[in-house]
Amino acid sequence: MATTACFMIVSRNDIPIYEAEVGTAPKKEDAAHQHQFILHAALDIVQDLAWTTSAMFLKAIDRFNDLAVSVYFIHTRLMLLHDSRNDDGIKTFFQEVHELYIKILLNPLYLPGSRITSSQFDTKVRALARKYL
């Protein structure tokens, strides 16, 4: 079954530092822009929920048609736009990407809050998406 998924890491300052279309569904020409717009619109909801919950994993905080936005909230926000109902797989995906992100932060040459351009990071995130989503 083909899935639609768009993954984004957003810094504290609401700046996207990593973006990837990780679904297996065929790509439409304007889908990437629409997915980015939906994720950015959900940032306000994430900001409000940050004050009311201590949970790191927030599932389906927002919906658009048949797509849902799930968030893994640390100082930065790991956001996933998806049409999947696999909450356990999504949570595991977020946890493993969080570990990859920590390894990026431990790199002394990486400036926190700057764009993640590592092809190795991108390859691992896409492999995790294929595995869990």
Second form
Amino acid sequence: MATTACFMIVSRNDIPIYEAEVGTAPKKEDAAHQHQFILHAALDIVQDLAWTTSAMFLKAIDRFNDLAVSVYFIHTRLMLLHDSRNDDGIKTFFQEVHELYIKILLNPLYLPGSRITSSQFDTKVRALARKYL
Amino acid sequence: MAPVAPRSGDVIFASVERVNAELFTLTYGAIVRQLITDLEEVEEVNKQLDQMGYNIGIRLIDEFLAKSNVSRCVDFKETAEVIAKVGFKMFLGVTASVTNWDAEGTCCSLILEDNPLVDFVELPDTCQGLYYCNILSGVVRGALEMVSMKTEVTWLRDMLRGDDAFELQVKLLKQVPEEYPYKDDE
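Form predicted alone done, so how does the form predicted together with the partner chain look?
Shown next: the complete complex, the earlier chain at its head.
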């Protein structure tokens, strides 16, 4: 299990629609928004990279001290800020979350691009994070 | 001799035309979604779904009678069985079970373990009062009304609200005597 891991789903319009701190490290008050900030900064790199590769999983595209940003690119972006080097685990994590995300999208009562408020989704994502990160 | 009523809809289900289940589920989802957008009030959506179901039911009963070869039901118990075993199978691809009869035999519950309408669906906080499958209650009510039975159909259990099955209570209010649409002397 990673000590720091911040998972976020960013919609096509660069709006975060889901966010979860899934690391074991206690949250620091003074750096409460640091993770969002780093992920936000990485969005531009994602955009540039997206057209150069056909791979969906882009690992460690950006760094901040000992933290790395990995992205799984579908039309929305699944982004993970992590300090572990377990690439296979991260890739599997993304693939499984992708499955869950598809289920959310298929829910007729969910408006694509709006916040994901489902508690079931949240629980499952956290379980996956414990398993693979 | 009257033909024996089929006890299951499997044979008919195999022979009628079908559509892809996901297409069906998502189409129904789109209708509900649109109703919520248009009507705004969840209560109104429930009513509208019920009314839509009723309109479907009053037509569907003829299709059912034409294709299913069921004979006239002798009592309400048999009717309920036929709806659960043949009707649901024929049009929805699942069977329901009939339980919870009251003493007079006028009120029972249809229990659906599996419901293709609700695949993928999860009720968001804003739609907590919604009976997502309310169209089904309307269909049953409409269909029974066309065969001279006034019924009241309500949901007792709903899997989308955290219950373990779908339970549809069907209550027979009265048997309406058949009326002729014209008078003899006209």
